[in-house]
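Just one chain follows, in the form predicted on its own, and it is written as structure tokens.
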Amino acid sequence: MNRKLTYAFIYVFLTISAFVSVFPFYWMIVGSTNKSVDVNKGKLTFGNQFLENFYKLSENFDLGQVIWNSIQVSLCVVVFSLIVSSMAGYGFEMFKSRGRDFTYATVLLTMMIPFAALMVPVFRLMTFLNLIDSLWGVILPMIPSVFLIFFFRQNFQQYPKEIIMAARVDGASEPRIFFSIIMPSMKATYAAAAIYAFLTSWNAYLQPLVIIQSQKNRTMALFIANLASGYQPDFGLVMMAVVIATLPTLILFFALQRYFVQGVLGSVKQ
């Protein structure tokens, strides 16, 4: 009877993790259907709005700019990204030295640092690099993650050195050794990698707030943000760019799933 008891409180509990989880999507979609009046009611059920509400916010605003400038920025964030944390994470793994091991901590130790603490260093550095007001300026500050030199670290420990001494053996350079025979049998790393770059940078929004000042350069978090203040908000319009926002990282995911569980996998096994 206790087990029972115990099997049907870890189902209960469960399923109500899942409903909590889930309802936020539901949420999203129904209300992408809706007028913003029926949103504000709180209407649980699909309505008849959806392709108005696209056709209006297609209309009134420059959803495709908007669209692109954040792909711009995710795409260039996760290419730099992984490049520069990987390389880091390697040199930190794979070459000894006396100040190795601090300067790796005092790397780390960075990640305790809010970027409320950073917004006005990072501004007066892009603006004496000229970088206010363009996507450059939101990019830069984004390629360095500690996160990720962390993630790649972890996962180097556990990558054969005898084939890299291998390959010193035969004469191959670092960088080969590293762009050759490293980057290729890491797959799944890099994919892990990339989906938490992507959803860094797709969500960043204090950021872009500090550096972009034009609405030709505004990314979805900026343009969502903008869409739900003012007096009357059209909540059913807000709701449809959430949607749009949601998909790219959807399919990311869905795409990148198996070699992203083997990659998370991969980073903690010791």
Second form
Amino acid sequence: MNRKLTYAFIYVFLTISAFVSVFPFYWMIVGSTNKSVDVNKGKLTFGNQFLENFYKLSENFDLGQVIWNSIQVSLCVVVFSLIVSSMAGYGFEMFKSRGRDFTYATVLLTMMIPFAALMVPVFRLMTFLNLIDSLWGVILPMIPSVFLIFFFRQNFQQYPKEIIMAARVDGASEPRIFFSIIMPSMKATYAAAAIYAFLTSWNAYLQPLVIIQSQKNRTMALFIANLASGYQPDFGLVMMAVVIATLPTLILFFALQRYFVQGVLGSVKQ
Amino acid sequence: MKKIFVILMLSVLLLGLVGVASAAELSGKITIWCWDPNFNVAIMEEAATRYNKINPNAEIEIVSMAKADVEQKLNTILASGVKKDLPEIVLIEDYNAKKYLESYPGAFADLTDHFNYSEFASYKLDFMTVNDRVYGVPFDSGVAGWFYRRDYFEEAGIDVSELGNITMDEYIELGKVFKEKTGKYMQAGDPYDGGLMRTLLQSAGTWYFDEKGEPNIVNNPALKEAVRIYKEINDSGISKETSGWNEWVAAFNGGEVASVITGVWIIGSIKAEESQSGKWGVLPIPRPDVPGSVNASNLGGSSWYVLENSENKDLAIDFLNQIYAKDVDFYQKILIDRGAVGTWLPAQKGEAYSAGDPFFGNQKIYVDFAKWIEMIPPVDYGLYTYEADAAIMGVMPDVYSGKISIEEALKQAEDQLRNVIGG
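Form predicted on its own done; form predicted in complex with its partner chain now:
Below: every chain and molecule of the assembly, starting with the one above.
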């Protein structure tokens, strides 16, 4: 009896949580099918403006270019960030040196500094490097991810050291061990990290905001912010743009979902 | 080794993907930063087309972004002291203009000798003037109007011919009568939004700050009156409480309220509900009952500024001059297409301003607005309008509940404001 009651509570709680998580998605999709006036009024049923909104959005704005910019940024960040961060995490975990713990602590501490505080220096640096208004100016500062270094190190901790020893005995070089043995056997970790890196770069806002200057180089997040501003934004269009911006993340997540759960739980194929 | 090679190849591929940043800039390019694709951006595009007919060698790029983004980027660039890749022209909201002009001296071009400022609405000049030098080109007006539903007022037997010169107290009384007769609200609004407060202050020719920039709160009769009006509106039950822009717009789009007191820029949102065409009208706003107040005010609005260190500063000034201070036809076009009321006065003699608007029952609303624009008392917004707004709104809960008197509330708000701005 008591157990049933507990279950009932759990189910009620989960149902509410599910509703809270799913409702914004529902609202977003419904909004993309309605006129701005109806979105304003809080209409909760599907309308017939879906194609109209899509047409208006793609007709009036260079949507293709915006999406392409975001994809370039995200892909580059994912690939480079994964390589750099995993190598760093591996190095911190596997090689002992005198300053290691101090360096690691210092690197972790930088997580505490919000980007807003770094904005002016980053802007000056990018001006110096002549990377203002270029996508590389957005990508480069996002590559070293402290969180990913930490994440990879945590996962490498559980990696059986015997395998590395065995490889060394067999005469494999350190890069070879990393690229041929470690990397392939930690797919789940990499998949989870890829989702994280993709999400942060896809949704990045402040950093592209200060670096990107011209219309043709802006990313999806900047585009949506622009669309949603003004005396009378067209919320149907905004919702449509948000739907489009959400799709790549959804696809990536569903494709890597299985790995993601494993990766976050920190399991290693043995 | 093969794997490394593959990774290297992949990197090269990705590097190629992004390409090289375009380097060489054409001479004679004007870059403009502004917000609102349907308003400022579209208007600037119209201006650019017109200027290109005069000067085909100018290339004009209009970068559209959110308002907060324009501010963020401008602050970053000016704070970093970088002098390249600056936009030529930026749009700045009037309430914030002085903050930029005083925080970054020398960053904006002195336009005093380039424009005939007597042709612009006088209330647009105070906040863009520092040490008698003028730094901006006045753009859109937020001239306030009392937008009302003709059908609702008729139903309640209200005679609008007597409403041209009333006080806020009379307005509230009217709201009570109206609610009794029809059961509908007179207005909608967030009791913690400072918009109406700023409208009332300006109609009395005063602000949160005095001419020296010192907080002017405790001894400001107009402000005291405005706070009393806020409480009165809240107590009387004539206002449907909404929170945020969307709910507010929905209240009048949905026909739940009989009127809206706000800036002229709301017309676009009112007209979005096409089924209400012909049912709206505009009256002069009710004034606060203090000496010197008028039935005209302003809410919001923004102006163009040229950056001193931008590459094509002179070209940008010429552009603004040719269009925003010479082209009467341009102002007619943006009024018809975008509902933008400019503040260059000669434009208001144009024909678009004298036409009746079917949505407003063929009332010649822009003739009225043009008249009210010239009545708006000029005030210097100072550096910290939004900080002051927040300080006042912070004490409103206690005012509404009756926990503290208005005098006490103003004293608390002034202390709070002085803490924030370090005065």
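Here the structure is a predicted model, which is why all the values come from computation and not from measurement. Positions refer to the first chain, counted from 1. Each form is matched to the other, and the largest set of C-alpha atoms that superpose within 1.5 Å is called the rigid core.
Check your understanding: Would you say I10 moves its Cα by 2 Å or more between these two forms, aligning on the core?
Key -> Yes; I10 is a residue whose C-alpha shifts (by 2 Å or more) between these two forms when the cores are overlaid.
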